[in-house]
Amino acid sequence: MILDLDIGNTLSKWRLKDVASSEIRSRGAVWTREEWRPGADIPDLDVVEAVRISSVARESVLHDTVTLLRRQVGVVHVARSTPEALGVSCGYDEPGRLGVDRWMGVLAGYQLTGGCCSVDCGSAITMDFVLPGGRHLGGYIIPGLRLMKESLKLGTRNVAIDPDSEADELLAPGRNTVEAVNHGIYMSAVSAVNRIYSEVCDREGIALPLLLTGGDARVVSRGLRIPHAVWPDMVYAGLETCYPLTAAERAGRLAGAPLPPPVPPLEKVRAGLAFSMLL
């Protein structure tokens, strides 16, 4: 089995992938912590022959995790952000300072679509743009839904936005404090994604496929005006492209990859942007 780890600031997500069939056998998540130890909430390392890691946690957390895994697993790959990989050139002045989860998403999105806007809806909402030809422009970081709620300090932080809510409902004025907070935060997040996407595409003169991942991708997806696809395994797919270990991965088949979303005409993107600027 292959163990893929996506270690975030809040959650450490994992999945087990069969080497022979390239099928996902199990998956889960635990709170990111200083000591990552085997238990009921993580997979049995005895069945693991290789590990691939994407981590944005503190270096001490990554170090302890790698030390533990290398005692029990033969091969451990740790992804890093680099100036160039797989035909993509990093747009950061200091590539090593780009969050590796964002870099994995960029690489996966580029392999799928040949140029895209990748959006990760986690603790923060990050947006990265890579053009056809592989030039990564850089990106944007805005607070995620939970961070925005915590910043208001109104005692509503533990009342989550229902991911199955309809967008029309979430965009309507709230009729109590919890609704007002949730709907305001939701409006801020989806408005930012819609506006940033349109502004960058207008400036670059090209509309790009839009891909979403992360824990809040489903709920953010409901409010977007732009055609898009939700890809829960996008960071894992980046690990697959960097460290292909199965026959399917070496052939370029990425686990859980959606069909590339349709791309709106640039004229329609610009018209929507112009209309929003008049409001």
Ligand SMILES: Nc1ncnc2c1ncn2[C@@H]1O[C@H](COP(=O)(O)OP(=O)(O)OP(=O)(O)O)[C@@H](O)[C@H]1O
The other form holds:
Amino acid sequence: MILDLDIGNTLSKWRLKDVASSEIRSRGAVWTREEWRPGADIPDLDVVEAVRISSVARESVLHDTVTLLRRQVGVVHVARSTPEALGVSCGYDEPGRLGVDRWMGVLAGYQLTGGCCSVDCGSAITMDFVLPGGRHLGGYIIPGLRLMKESLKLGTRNVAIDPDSEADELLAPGRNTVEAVNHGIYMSAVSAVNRIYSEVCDREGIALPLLLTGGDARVVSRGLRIPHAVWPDMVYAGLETCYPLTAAERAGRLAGAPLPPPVPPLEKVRAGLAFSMLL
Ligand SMILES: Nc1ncnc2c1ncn2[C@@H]1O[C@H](COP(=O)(O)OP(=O)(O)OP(=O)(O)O)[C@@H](O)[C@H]1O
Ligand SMILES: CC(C)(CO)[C@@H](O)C(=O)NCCC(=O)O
Ligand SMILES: [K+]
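Next block, the form predicted together with the named molecule, ref. the form predicted alone:
Everything in the complex follows now, all chains and molecules, and the chain you saw is the first one.
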């Protein structure tokens, strides 16, 4: 089995992948705490022959995790953001400072589409752009839905947005504090994704396929009118492209990859932008 780890600020997610069949056997998530160690909700390391890690937690958390895993597993790959990988050049002045989860998303997105906008709706909402030809432009970081809500300190932090809510309801004016906060932050996240996508496509003169991942991807997806695809395993797919271990991965087939989303005509993106500027 391959153990893939996506260590985030809020949650550490894992999945077990069968080397022979390339199937995902199980998955789970644990809160990212002081240290990460195998426990009741962590898979049995005896069956694991290789580990691949994307981590944006503190370096000490990663260090402890790797030390522990190396005692039991022969192969441990730790992904890093680099100036260049798999035909993509990093847009950051200091590539090592780009969150490696973002870099994994960019590499997976580029592999799937040959140029895209990748959005990760997690603790933070990040947006990255990579053009056909492989130039990553850099991106944007805004607080995620949960963080935005917590920062308001209106006593609504424990009332989460129902991930199954309809976008129409979430976009309507709230009629109590919880609704006003939830609908407000939802609207700000969806508007930001919309606006940033349109601005960058306009600047660059190209409409790009839009890909979404992260814990809040599904609910944000429902409020977006731009065509896009949701790819829950996008960060893991970045690990697959960097460290291919199964036959399917070596052949470039990424687990759970959606069909590349249709790209709107650039004129339509520009018209939407012009409209929002008129108001
Ligand atoms: N079971 C859950 N526990 C915590 N957050 C959840 C859960 N299900 C959905 N969410 C939502 O997912 C978001 C966190 O997403 P995700 O798991 O992608 O983030 P993360 O691990 O914090 O990633 P990063 O720190 O890399 O941004 C939260 O804003 C929250 O609204
Ligand atoms: C922005 C987050 C927290 C999103 O998970 C992560 O990618 C990160 O810690 N990035 C480092 C800062 C940067 O990407 O510029
Ligand atoms: K993340």
